[in-house]
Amino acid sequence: MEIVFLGTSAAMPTKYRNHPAIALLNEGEVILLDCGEGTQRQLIRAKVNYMHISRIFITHLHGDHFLGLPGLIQTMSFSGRDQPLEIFGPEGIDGLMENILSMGYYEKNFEIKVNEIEETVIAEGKNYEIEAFKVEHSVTAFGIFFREKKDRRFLRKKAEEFGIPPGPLYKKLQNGEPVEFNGKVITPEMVLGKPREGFKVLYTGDTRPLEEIVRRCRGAVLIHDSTFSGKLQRNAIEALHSTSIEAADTAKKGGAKALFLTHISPRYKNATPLLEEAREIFKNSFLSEDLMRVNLGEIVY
């Protein structure tokens, strides 16, 4: 599984940073977190197939987080897409999509399913679930929590102790079905190992620091709003954003696996000082950059 940072700026793009967007690559599926203006070109530059995008999650309705939708949808249509696309967003996303799809001479050859985000598990896939939770910003905004679901290991020796021969019965037990063998019912719990924890990615979107984020981020790759350096905390409080120091403090308190600073203010032509601040508090901190790719299997504490 990979994270691809497509846009890492705040409010306005710069020469080096595009509007916010992050792609999660999971077994051929692409999940998009936010879709700032220019995201479709960033996808092309990053060599991420936009036709494989299944779901787009818009954390809130500030323009820098959704204005890439019209162009991306139009490009998908031009490219012959016929698979449905799901778009999730806060209250108002239905009206927003109606307006987008009524702009100009708009062609769309595939179904778009629009879903209003609630504080719950809002989407599930073959090997994952995605949960949304409210964050603190100047408008209704949500964080997005991706959690990989891993099958429990099949304990072959345990199955052999029950005398079960390799074959279809193994498969049923692995799929969570009880089986009957030699007059005895064998349940999956008798031959499966403990639940395994998969990859976790927590994206805050735009927010002030929250205990809710601390609570969720244990063992997760935390992608946290870091609009300002610690020297501008008053600005962060007034604008309802976070500093790099606050992001690092959250990662440390919550026991995150790694921290990626993003949503960097355009005032920072060189954002290295933000990273230095963060690493003084949480060593496994990184500064996100446009087109950066992160293989989750290679991240270590």
Contents of the next structure:
2 protein chains.
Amino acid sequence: MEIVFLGTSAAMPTKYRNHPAIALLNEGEVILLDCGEGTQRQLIRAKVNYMHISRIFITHLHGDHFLGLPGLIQTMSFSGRDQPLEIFGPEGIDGLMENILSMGYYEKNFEIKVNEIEETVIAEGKNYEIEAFKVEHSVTAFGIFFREKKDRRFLRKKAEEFGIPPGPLYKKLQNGEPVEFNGKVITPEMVLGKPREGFKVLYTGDTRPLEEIVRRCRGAVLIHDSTFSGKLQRNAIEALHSTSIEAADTAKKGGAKALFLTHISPRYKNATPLLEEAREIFKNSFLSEDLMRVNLGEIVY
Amino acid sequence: MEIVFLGTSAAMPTKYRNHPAIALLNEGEVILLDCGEGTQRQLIRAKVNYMHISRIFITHLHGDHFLGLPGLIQTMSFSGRDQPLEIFGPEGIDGLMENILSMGYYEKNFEIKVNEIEETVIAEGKNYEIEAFKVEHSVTAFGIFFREKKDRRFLRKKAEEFGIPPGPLYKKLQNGEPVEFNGKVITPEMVLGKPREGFKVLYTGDTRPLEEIVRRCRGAVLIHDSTFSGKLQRNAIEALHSTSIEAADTAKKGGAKALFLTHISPRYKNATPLLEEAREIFKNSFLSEDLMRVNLGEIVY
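Mind sharing the form predicted together with a further copy of the same chain? What's above is the form predicted alone.
What follows is the entire complex, opening with the chain shown before.
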């Protein structure tokens, strides 16, 4: 599984950082977290196939987080998409999507299912679930928690001890179905290993630091709002964003696997001071950069 | 005066070419021709101050030509703009702008004046006029013709012959007012040189080749739709675009100063064959590239 940072700036882009967007690459499926202006081009530059995007989560309705939607949808249409697309967003997403879909002349031949997130939402995938949970920003905003569901290991030895021959019965057990063999019922519990933890990615969107984030952190790759350096704590409080120090504190308290600082204010032409501040608190901190790819298996798990 | 190419691709962006947008830099004022997604970032990359944009012309309502508007307007708002902004576009621009201005949460503290172009429109500037004229595309579309109005030279020698002393009377004459001196009336005609031709920039937007363009070409820098190579003439006809050969024919027939090919299909990773085709017909042809700056005074006038 991979994380691709498509845009790592805050409200305004810079030469090096585009508006917010993150792609999660999961077994051929692409899940998009936020979709700032220019995301379609960042996808092309990052060689992520936009036709494989199945779900888009918009954390909140500030333009920098969603203004890439109309262009992306129109480009999907030009490219002949027929697969449905799901969009999740806060209150107002329905009206916004109506607006977006009515802009200009083009033909759309695929279905878009819009899901308004109320208090929370859980979206199920073939091997994952995604939870949206409320965070604290100047408008209704959500954090996004991706959890991989991992199959339990099949203990071949145990199956052999029960005398089950390799073949279709193994498959059934792996799929969680009990089988009958030699008059005995063998349940999956008897031949499967312990439940395994999968990858977890926790993206805060724009927010003040929150206990809700700390609680979900353990074992996760935390992608945290880090608009400001710790030196501008007051700005962070006023604008309802976080500092790199607050992001690192959260990662430490919650026991994250790794921390990626993102939503970097355009004032930081060189943002390494933010990274240095974070590393003093939480060693496994990284500064997100546009088009940066993180292979979860290789780097942090 | 300068032309800055901000985006030179067709409907979809590529790694090297963004969606259509062109900035005309005229004595501190920026006039934007089309505004594809990502234009605000291209302006930043090209070091063109987006706060100096006074007028935006949207040639037609295909998304690649206007989807940069919402983000640009929101960024102008964040940056504290209080100067009004004028937007010109074809039928439907009013409704589109209403949509655009209602997207997401932000505060706009400047006025936007939307002008729907019907058959044509002339916008006057302090030293220029801009004409929009109908072209031939799959939807209502306009070409944009920028003409600099140049002051007539003040013939100091003549003024001296009339015995007028240097000072406020010179100023009056330069400004086109007659003056009285020693009981004689001196008119501007008597002390001003011949009318001079200013810079002309003729941008076709998306179109088939047209007599309307040839007619306006003489002495102009022509920026012509060149979506396809001459080898794909049939595609150009079907999609109501032009080929590089048709663009060059137009420049030649009309007597343009220079031709810039733009709106290059993403299929051309290397578009020099389009340029070669054009140069065989019209020598002073150039291939537009993103962030390319053309100083009209130095290069072609």
